[in-house]
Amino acid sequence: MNLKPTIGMETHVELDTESKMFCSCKVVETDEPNISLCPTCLGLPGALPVPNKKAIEYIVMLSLGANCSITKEGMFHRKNYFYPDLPKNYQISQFDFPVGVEGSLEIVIEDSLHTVAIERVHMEEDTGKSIHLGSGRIDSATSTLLDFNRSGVPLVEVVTKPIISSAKMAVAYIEELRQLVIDLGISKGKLEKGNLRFDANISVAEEGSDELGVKVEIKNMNSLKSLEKAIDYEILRQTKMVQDKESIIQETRHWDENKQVTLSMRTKEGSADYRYFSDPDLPNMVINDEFIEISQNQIKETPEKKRKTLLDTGLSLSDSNYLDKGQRWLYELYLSTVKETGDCKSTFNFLTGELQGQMRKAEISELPQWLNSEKLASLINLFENNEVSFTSAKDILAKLLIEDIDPKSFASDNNLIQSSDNDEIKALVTSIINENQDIVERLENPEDKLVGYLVGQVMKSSKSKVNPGSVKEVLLKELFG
């Protein structure tokens, strides 16, 4: 039996807003609890929600940029669940009119692009934090503190439909959407803060059946390695299932870290469980033609359209995506290198490799005034046109992280630009083939790896003060006519 394994993710994304959602208390980023309260935030008898006008553009943008409808007319409902870190006992949300539908997001695997279908894209506010001390799991846990800070800041929900088919599909999803609110400017997108978290609903079914498996929900993974490793466990333990004719409950699981498992939580709801209704406390939603125009005009630029910048480049699909996906200044940087040296590949390899690398290795987070685009591709130029090489390259770069200078005028002072006068090659490949003839006895034809060997002892000889390519083209006529 051949069976395939089907994945929607929900994913909700915490918004970069003040204020909260419902009233005016400050979104706050602290360990201090319970700082930012109010009797709205707090559920207290009386309190009257007031909606976020600037959270309300951010949701609209999101459903933008993430190729949605935006539905003109709806309204917020009452999701109605009974937990500790839910003081009023329901979740303002939205049910059947959420705020986008039917929209898509263009995703990366390796090379090639595949589409994510999106179902919906609602509002809704977030609740408070449970902490449980002693173990920080809740079934073992010595006691349970509340903290509300958390409690009404702007959550926009992404569902999408139930077409992803693998884990890496899945992350490749995740690490889309979390670009898009950060291009977007509306969300931080920081996973080790919460400002993303998903759940995978994950089923299997024979292949070729018109219908989904039951499916189970994944909760409680806190980053894209364990998202990735969660969806493939949960595909093996149910396709192991069926094969040995055991029923799938449906029923919301979490993944364990430590026992690299998932493990049963509770059984999984369903809308009619949840008893939504509208909010009678807030009026319907009117988002007008302006309104979205306004949202719109605010989206400068999105991920897919950074990609087909790069593209536009003569970078790969992959390459694009690393670049896309990587902090802004060094897109930034990479575009207006790349018109100065004209060499897309060199361009990318030397920025994404060494440049960053060594400022890693120094522990340099951001570049000094001085080390521009011109400078860099100075130096591209310099170590591509075989004018110094790749190790004086490197000491180049490391000197230009530390002080301005201009990389051709120190690599003349400093004596580091590479010799292409034949005399003195062919001076320097006489002398190493005189002293390794048994090695020059061995070779069979321009193709065998001794004759880089050679090349190696000549740039020795020489300290790497000629051009390899130069002592290649003289050694091998030398030794092949």
Contents of the next structure:
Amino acid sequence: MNLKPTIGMETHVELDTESKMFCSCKVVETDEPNISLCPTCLGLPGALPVPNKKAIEYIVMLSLGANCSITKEGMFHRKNYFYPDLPKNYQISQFDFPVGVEGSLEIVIEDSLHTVAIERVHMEEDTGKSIHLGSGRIDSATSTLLDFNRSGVPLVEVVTKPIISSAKMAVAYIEELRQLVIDLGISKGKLEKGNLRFDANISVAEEGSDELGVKVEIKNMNSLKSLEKAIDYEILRQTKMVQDKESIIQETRHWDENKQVTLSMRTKEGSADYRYFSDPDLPNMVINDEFIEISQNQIKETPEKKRKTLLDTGLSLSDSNYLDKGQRWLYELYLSTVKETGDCKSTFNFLTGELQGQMRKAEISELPQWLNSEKLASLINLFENNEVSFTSAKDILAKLLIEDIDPKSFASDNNLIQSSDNDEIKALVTSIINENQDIVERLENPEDKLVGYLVGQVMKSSKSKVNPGSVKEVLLKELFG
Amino acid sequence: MNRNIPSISKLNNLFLDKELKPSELFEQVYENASFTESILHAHLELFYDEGIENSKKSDERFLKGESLGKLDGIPIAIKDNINVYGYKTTCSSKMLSNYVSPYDATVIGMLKETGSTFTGKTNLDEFAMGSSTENSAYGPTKNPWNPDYVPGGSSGGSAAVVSAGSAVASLGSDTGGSIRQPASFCGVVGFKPTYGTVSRFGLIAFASSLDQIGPITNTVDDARIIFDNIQGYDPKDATSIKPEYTEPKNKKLKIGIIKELMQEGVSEDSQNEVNKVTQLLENSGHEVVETSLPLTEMALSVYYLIAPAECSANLSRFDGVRFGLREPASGSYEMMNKTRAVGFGEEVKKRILLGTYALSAGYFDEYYGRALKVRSKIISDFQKAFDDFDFLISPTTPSPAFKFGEKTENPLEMYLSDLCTIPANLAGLPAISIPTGLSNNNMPLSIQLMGKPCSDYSLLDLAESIEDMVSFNHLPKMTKGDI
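Okay, that's the form predicted alone, but what's the structure of the form predicted in complex with the partner chain?
Once more the chain from above appears, this time first in line as the rest of the complex follows.
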């Protein structure tokens, strides 16, 4: 029996608005509890919700960015359940008329493109935070502390269709979605801050079967690494159960980061009945063409567009995707630098390898003002044209990171320009051959490792001022004709 | 109108003419309250200290000729489901016996701007659920016309204080008749404005799509003055509207009598009041015709699905976690369960259960979903009716006030006392109850007028002309002397 997994993702995106979803309290990022509250987000009697227009604009942007159709006459629903950090004991959410429906996201796994179908994009409000002391769980806590700063922060939930087929694909999807909200400027997109929180619905079924298996919801995956591990674990667990003819129960499971397993979160009641109904405190949400156009005009960039731009420079899909998902400045620096070098691969390699590496080592997070694409292109051209050695290029870059220099004049002033003068090289080679007769005698063919040794000796005697490629060429000609 | 307390306009003239000081009026009203409260139990709390202080500030303003308008120095009572900063808002529930509001409702903020003073908070059926104030956790309010009778509800306290003269006017809230029915039982004017014209921010919700704050007063003009000062768009209430008030096309009005509210189930007494007023209207040249709105017969059933459904969610926030009653328990859920079991009264629990059931998976379409459909039909039926008629007339209640305990054993009969008032809530219409006569046992009777949305001011005009024509000048037993 061949089993295949099917995964659907539900992702909550915390929007980066000034104020909360239904009141004017500031959205704050702080550990100090309960400092941004009002009667509305605290669910005090008599307080009423008023929708945040900016948040609606943001969710329309996200829906458009995920290629969804926009529901022009939508509404807010109440989702009823009791929990101490849910002040009204219902969450204002959306049910059968979500803002965005039937969309898709293009994602990249290694060197191939895939599409993930999006089922819905809907608006809701976040809950407060509970800290259960003594056990970490509400039913066995000795006491529970509540922080309502997060209560009422606008959340968008993005739900995919059940069509993701592997943990890698799920990770690639989250990476794409994360980049989308960052590029749209609607969320900080920081996983470690909980700006993006995801649950996975996983089932396994026989290959070729039309029906899906029993679905299990996995929660509490706080990083892409834990997402990948949890899905892989759960697929294995379910596959083994099916093979052992055990029945899988529909349930919610918790990813245990310490034990690296998914554990059942026993729920007391059966399946929850949220008793959704249209919120009578809020009029229907009318999103007209004009509003859609305004939101559309706010979209300056999407990862898909960026990736296309990168592909157009000649980069491979995986390199394009790497830059697409990286920091914005690197993406922009690459584009302006490649324009001057005309060499996508060496520019990509130099920026993502050498530049990022040196910055990391030197703990520089921002590029110095003078280190522009013009200087970088000039440096890349220097070593690409064999005018300086790679070692010298690295030294020049190190200098550039701390001082405003011109790479070319710096190279010549410091005697770093390599010679490609064949007579000079020939003289050096001849002298090295003469000095190393014992080695020359042991050489069997041009692929011998000792050729490299001899090249190194020539370089050393020239103090790296000759081009190693030319040295090797001359050396081989001298030795093997 | 000849009543023990002059109208707001008259009082304002007395203040302006320096014949009466606001503080003297406040003292008089307070004295009335001290006399009547021990019997009526209409106020849950009296704000004497702040009231006298504020009325002295009004004295100053009138002395300097800087009065803030017609409501300056007028003592107004507030139903205890409307938040006043720094005071308890109990909703007549054990659940909120210790709850002090940290903010003002929008209407309270607006009234404070007018210079009016508050006499205190008035009794109601718990969370505004009931028609007699018998559901108050703090004991019922008595009817000033006869303390053996209920004052109606849920704004029973607000109606009784105006009737008894322990406030000049009051604010109530009306979800299915909770302003008009007690106003009728207590022989005063009760006005439910168009849904959305008066902000609900700060009114503790019973059923959000039906709740509306409005005035209970001695005269129609008093109701107009209060409405004028509390209406208007509120950015804090998403259901609030920017009203464009309408006027009828002709001076000679066309008024429809709702046939379904003039048949079996509505007492002869109540029907007679409508007939009497019809005669007077015709005498003054208006056209009054019987009309049929068949769906009004379903209004009660629709209401008892929609209102409980909304309240089941609205009352979820009372859980002991952040405010109000908290029953000790060993865990969070046990605490919430116990608190709700102890904090809510029987009627409230009954409606929460009813609403929870109506919204449950598998029952939603059959109950709540169907109720919504009928509601929208009722709305369109009224729209059609208002193509033909300027206003509609009916009794306010099927019968005059009943005695304590008379209907507590039979909830259906209790619910029927809102038969005539519920349709206006379902359709969001403005509706007013005005006293027009007395029953055989000397209890007040009223008629109700309904208008199309935003016809509030013209509805008040018509009500005022009827008020003039009927000159209802009877006084309740429980009234102290004139002012």
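Numbering follows the first chain given and starts at 1. Just so it is clear, the model here is predicted, and its values are computed rather than measured. If you superpose the two forms and keep the largest set of C-alpha atoms that fall within 1.5 Å, you have the rigid core.
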Next on the checklist: Given a core-based superposition, decide whether the C-alpha of L454 shifts by 2 Å or more between the two forms.
Outcome noted: yes
Checklist entry - Does superposing the core leave I70 with a CA shift of 2 Å or more between the two forms? => result no
